[in-house]
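Only one chain is given next, in structure tokens, and it is the form predicted alone.
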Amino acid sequence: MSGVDGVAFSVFLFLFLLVTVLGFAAARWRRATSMASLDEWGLGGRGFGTFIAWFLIGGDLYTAYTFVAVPALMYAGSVVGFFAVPYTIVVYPLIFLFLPRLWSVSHRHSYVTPADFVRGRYDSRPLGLAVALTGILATMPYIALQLVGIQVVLEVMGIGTGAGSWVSKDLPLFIAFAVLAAYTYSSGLRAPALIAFVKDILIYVVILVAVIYLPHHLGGWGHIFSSAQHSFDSYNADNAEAIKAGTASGKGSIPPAAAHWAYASLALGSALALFMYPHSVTGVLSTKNRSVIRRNAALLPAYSFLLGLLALLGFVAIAAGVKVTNAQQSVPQLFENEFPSWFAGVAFAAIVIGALVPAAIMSIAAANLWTRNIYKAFLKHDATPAQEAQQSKLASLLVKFGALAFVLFLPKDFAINLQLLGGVWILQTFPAIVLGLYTRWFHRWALFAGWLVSMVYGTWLAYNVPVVGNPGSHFGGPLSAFPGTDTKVYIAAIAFVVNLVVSVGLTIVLRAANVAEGTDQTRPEDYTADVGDAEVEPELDPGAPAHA
């Protein structure tokens, strides 16, 4: 703690407290007759209004490590590094049209999960398991990456730093993930729509602050961009040789004609997949009516604006002369290099209480999956509402338990490849739930075979990239060429073709052999629903079986 800024440690301590008081405080938040469901521990009642989810699926979708790591590609002169922002424009008006059938669907069937419409639609448990299992699987690192994000911060506060043990070095670690886990034990979905309003205030001050005050300071954007630009030429010259032999990657700021398919299929296939990972479904279904949904659809773009201000602090970082190994310390180095201690421990706290609430949301959902597609779908069938919370109380801590292993025992680099293959993994679902909504069509045994296929070649696919500059390698980025051609295009999204081939053909030789399709247990007046028709209550019966 030696080389610790008192004055910033202080104010971050400081907010870090008093968020963990609000994530307490909110089991009495809107408090309900009990919490002893998954209605009102999973999904906060199933009440919250545009204001509150604003927040809410905000926080959930623009974590800490989004707001480190896309700072940390533009400061690493990753030519798609700007994918990010226009994949979070395209997805809202994707959501305005499929998320409030599924919510219509999901109120009346009282389902809490993606993978309990897909059984309910399909009347399979095999495809509800595999959909289940992907969510799980795909959010094991997302949780951990947000983790990595509390880590860096802390390394670059100096927290930890000068310890000689591993435990010592991550105690402060330790503690912050211990608080977590407490509070999210204890208030469920309500501790993360309570402290994201904490969150996003002090996220939009911080980066409302930076872009008005640094550029002033270092000169005006214009200086920003061209030293930006001066320092990818200047790489460029000095590497010209190792990146003809592709030892190397090129940096730069806008994306080559090579480069365009891959730019493109990362912005379109992460819109298609952000909405299929459990916990973007989970804020969804606790709002309290369609029109919530479709407001949010139209003003979550907020975010969006914010993260492309936040993006050119990569480069403002290059003007600013930061220096650092790590290119994702970029940013909070670029905070303690340019500010007052005070306001760095603000930024500081920004990021790691952005860490807190979509990591809450996170586990959470996983938990739930786990709950309804598993626990109670193949070990306790006659489960109660009770039982249901309370394991999905214990699989919570489970989840974060081994998000913390990944961070602790395996190197980050691990973690961030299977955050790669989790956004592959993810889209393989999107067929089965988003094609679901609209149509009956598909054969369950199809969708299943679809998912199966694709799920093993586009983790294949992954498996045989190498790092650039080290060959034998594996999981070295998202790209592949497309097959026949030379085109990088993004695996997932190569992943996504086949499963819609497979699903397809198959559907077509599976309905001529008249091979059973289950019973559809959804009516299509279900999909239109909403609250004050008739079966649909503003407060639903936990006790109401999800597949009556």
Given for the second form:
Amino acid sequence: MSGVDGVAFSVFLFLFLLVTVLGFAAARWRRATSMASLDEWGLGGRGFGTFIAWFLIGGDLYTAYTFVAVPALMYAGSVVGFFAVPYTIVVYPLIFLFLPRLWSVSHRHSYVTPADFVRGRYDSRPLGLAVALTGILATMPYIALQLVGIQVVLEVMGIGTGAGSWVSKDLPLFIAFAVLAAYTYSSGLRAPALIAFVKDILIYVVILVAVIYLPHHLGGWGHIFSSAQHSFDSYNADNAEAIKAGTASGKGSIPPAAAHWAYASLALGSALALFMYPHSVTGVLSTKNRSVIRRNAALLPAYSFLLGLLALLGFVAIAAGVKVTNAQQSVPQLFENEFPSWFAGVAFAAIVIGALVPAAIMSIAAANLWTRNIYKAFLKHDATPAQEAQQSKLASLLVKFGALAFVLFLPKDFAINLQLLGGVWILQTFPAIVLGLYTRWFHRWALFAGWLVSMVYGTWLAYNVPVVGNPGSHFGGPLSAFPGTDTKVYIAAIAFVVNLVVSVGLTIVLRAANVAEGTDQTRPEDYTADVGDAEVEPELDPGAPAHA
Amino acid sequence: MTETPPRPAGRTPRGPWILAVVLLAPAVILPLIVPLYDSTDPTLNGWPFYFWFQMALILMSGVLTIAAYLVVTRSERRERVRDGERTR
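Return the structure block for the form predicted together with its partner chain; the form predicted alone was the one displayed.
Now the full complex is given, and it begins with the chain already shown.
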């Protein structure tokens, strides 16, 4: 354990222990008579107001994705690395337009998950099951990204770099993971909600210092941009042959014409996928009324601005002369080099806690999906509240172990590819959910077939992408050539097009053949209902049957 | 004044929603037209065009979304007053 900075490590450990204590103590916060129900464990007693909900939803924005994964792409000179910015621009107008309708119909019919809605809208249990399973599966690589973020911070601190066996290498990650799993298990959603306060304060302090002090200290943004460009140019000159042979990627900061479709499809695909994730939907549905969603959509672009600056920390690291072989270590290494020890410790803690909170929220949301839409819908109709809570607790552990499997068995040079793989899957629920908010034209079996075909096809495409310079490897990136062309496009978008073609084509066939399309539970006016209207539940009751 | 009757279907007028969609359209479409901004020049204070233009798009989308929010919220409030419901 040589090379560990004692001060930075002590500060880090103190903050980590602080949130661990908070995580376990959270079970007593806003104390309930019993934690043995899904209401209490999975939704924090449903007593959260707009303020706490805002912290929780905001928690999905600043994660290891922002601090580690996106700057890593910029540092490595990926020409599409800045796509996270158009992604977060595009996503809020879409939230503004689509989600109020989902809010309204969910509150009129007591739907808690998107799978509830799909099942009620199309009178189809298989389709609801498909949406639920996809949500659980797609959440795992997203959590895996958070774990990778934790791991690189630990490595930069000098812990977990033991060269020998995987035990000494991955043990600290397992410890952090076990702590997360333990307090999520015992405290449920209260744990991340309470820790979110600490996390947000730490993160805002670190962000502001990083994006104001560092560029100023390093000669201004103009110098930073030119250093990055210079570094990419000399890399390209030194490796011209390898780049030509395809065993290395050329570096750059602006996408050339050939990468325009990749850039735009990564942005749009990620934006459409974001609010299909179980944890986003849960957050949105927990709001008080339709206006809260729109107000958030109008205010959240402020955060995109900071996200853009954080992405550019990859360039700042280049300008500061940070040399790391794993690009994901660039920002933590930058903090270690440029900040005084104690503040580097604060920054490390901010990143690690900033990864633990969303990981906890995501695993809880996925676990609720399991309990509501699979366990209760298919396995045990008459489950008691205590049994439901127990199922969710166990499922939250399983989801996290699934995430750990993604970390251990998939390439993690660029963890953002894990999140993008999740996007490939979750986007395939879009036709059933979002198109379903506007029209009942699609046939339930056509949507199911579109989902199935695009899931298999998208996974197959992703499986066949090798890591650059390592032929025969798998899941190496998010891009693949659009069928019939040489143009690289985000795999989620390719699979989505296939999904739409199958859904539309089969709907025409099935309608012509008069195949039963089930009874729609919802009425047109349900989609514009607001608080104060008849039959609108002010708060959703997850204990109520999905079919109100 | 004992019971609020259920509102009729399609009560929300389409005009404000169309206006909101028109307001939001540039925020969705512009960032996806990469050829529009894939150049270094003109730079702004050392920032290549590619970077400062996208940062400017964030500000623009914020303004447009707030405008759309005001349009939709005010129209809904007017509707509620007209229908004689309590405003929140």
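Superpose the two forms; the largest set of C-alphas matching within 1.5 Å is the rigid core. Everything quoted here is computed from the prediction, not taken from an experiment. Positions refer to the first chain, counted from 1.
- Superposition on the rigid core between these two forms places the CA atom of residue 192 2 Å or more away from its counterpart.
- The rigid-core alignment places the CA of residue 180 2 Å or more apart between these two forms.
- A displacement of less than 2 angstroms separates the C-alpha positions of residue 274 between these two forms, with the rigid core held in common.
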